[in-house]
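Single chain ahead, written as structure tokens, the form predicted alone.
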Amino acid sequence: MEGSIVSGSQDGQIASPRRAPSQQRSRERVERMLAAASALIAEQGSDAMRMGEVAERAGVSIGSLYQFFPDKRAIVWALAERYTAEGQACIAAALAEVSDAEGLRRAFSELVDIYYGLFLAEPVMRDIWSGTQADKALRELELVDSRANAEFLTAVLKRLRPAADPAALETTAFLIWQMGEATMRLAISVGRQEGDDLVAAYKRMALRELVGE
């Protein structure tokens, strides 16, 4: 039996509006169905972006793609969710190890780096996080987000001033994500020179911030 669709939210975590496949083969045709929505909206935008486009180019019925994902919004909601979790997941490999001020400088800017390489070289991931601010619940999935990538880089700050007031760090932390984030959709939404000059100035003004620079 296939889980059931849940909406709303469960200890801070923002709950996904869609069915979660249980049965090996369903992963798979659900797989084939981010796949085929991925390649719909690195072409023509998520907007433009049609059930029955998706259901054709996965090779499954338009029944079968109802079945898991109940409209367009689900879909990218999903291809959301599976951004954020491998964002996590490099961000608290980069941040796990650092001791010391010029590793956390070394980790925060490659991060930085990273994360801007990612918007500007993954179309789908620039296409669902451009339009954030017009869907509520994508909205609180960036929001949960951020507080947990900002729970890494408190952690950090923690190891490395252990007299400073937690509750201070934690909102330091959570405030640099979430200028981060902002920037990185700005950096996007204007020419390139533009955008690099604008994550190049986040940079600085957050490592001055992090480790006194």
Given for the second form:
There are 2 protein chains.
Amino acid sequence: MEGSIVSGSQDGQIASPRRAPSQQRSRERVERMLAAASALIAEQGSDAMRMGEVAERAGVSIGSLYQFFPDKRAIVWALAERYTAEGQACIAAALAEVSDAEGLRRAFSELVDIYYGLFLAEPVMRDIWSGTQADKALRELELVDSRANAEFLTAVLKRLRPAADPAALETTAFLIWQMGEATMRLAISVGRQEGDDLVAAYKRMALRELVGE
Amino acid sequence: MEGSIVSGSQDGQIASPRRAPSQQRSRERVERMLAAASALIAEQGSDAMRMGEVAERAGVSIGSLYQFFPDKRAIVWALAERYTAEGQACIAAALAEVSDAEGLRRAFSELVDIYYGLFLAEPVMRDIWSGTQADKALRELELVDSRANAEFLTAVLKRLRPAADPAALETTAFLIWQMGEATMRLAISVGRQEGDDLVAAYKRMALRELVGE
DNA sequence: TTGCAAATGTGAGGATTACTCATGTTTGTG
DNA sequence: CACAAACATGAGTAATCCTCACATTTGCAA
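We have the form predicted alone; now please give the form predicted in complex with another copy of the chain.
Let us now look at the entire complex, which starts with that chain.
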């Protein structure tokens, strides 16, 4: 897992490989760098985050930063990856044991609420996923993450509707998941009341599709 | 309309006001600048577009560029605004005379196809709307545009379901529209086959919501 | 026509910022 | 304890957005 933070290769367009921290000291320093970046993103957004500022706040030199992260985006990517890892575990747990329509309805509804709450409460998460579309590496990460999450949903659907075309179920699950993320991004960029309404409407639409009328 | 191209104020965060071209000569030059920008975006994407390159290709100096556009984003914004204006006219026309469920089904289905085709065929449009989330001014423009388009859809729904809660219809129309845009963005970032499937699934879901089972 | 103010045109240079690299320091290990 | 590999440093490089002082052109009133 620590390897993936550093790899930063991401896509195949930029970013040269960097050293992975192997000593205790450097591992701690990398953590400080990520914490500093996280704080700065929370304060000003990832776009306004300056590499020099990250280094200063982490108490390291600019050179050390680039020792472990190939470029600025890799730092954001590393933070994003932690969120996705956390999220996936949560989603897998919520959907693993669903075996009937009512269970799916409850689990899905709860998941949406949790995610919406996270988006509202976590400025870093909000910033990263809002800017997702701009960065190819992040878009890729989100796509992979979304597919993985949709996979859990697909598994449930296959259990509930064994007669249905598996490919169609996969498409449906993936689309619903992506729409959920789009709805979140939308909801946090409008007023709170309207955001709540939109999330509720999404939930209703998605459930109609997932468990029928 | 020419005023809006230049205003560039957009959001309230950056961009100082610039002069609007009042002479024939400068209007033509502004057109050349936009054409050059458009070509460069088509070739390399708006992110890689360099202001110096735009000026060179338009046959003007870098200073002239900044005479009419407060900053780089304003150029992209000006192009985006043209697309939205064109789109709105098209959408308004397609939905204006819809008066029954079957008509809505046909019109909506056709609109989705047209938009998907545009996204596939127009690299500039694709680039601009893909990067929408990154730029606050563009996000705002998309939001305003989306609300306007959703308005047409809302009008149709109110005609078809006069008994329904108007606020709920508005939310539904807006959400469906935003999901459509999200689906387009998604569809063009995966393979062609999967993209087609996703758009088809979206169409089915949206229509279920719009005209019922 | 002519004079002049406003509009327009120019491009060298300022300012910012991501990122490099030559050099020095620390750590683990035979 | 020697020594290679890992780590740390920060002044400097490069790229790029944007400004500004000054030159030119245009439209128009006298």
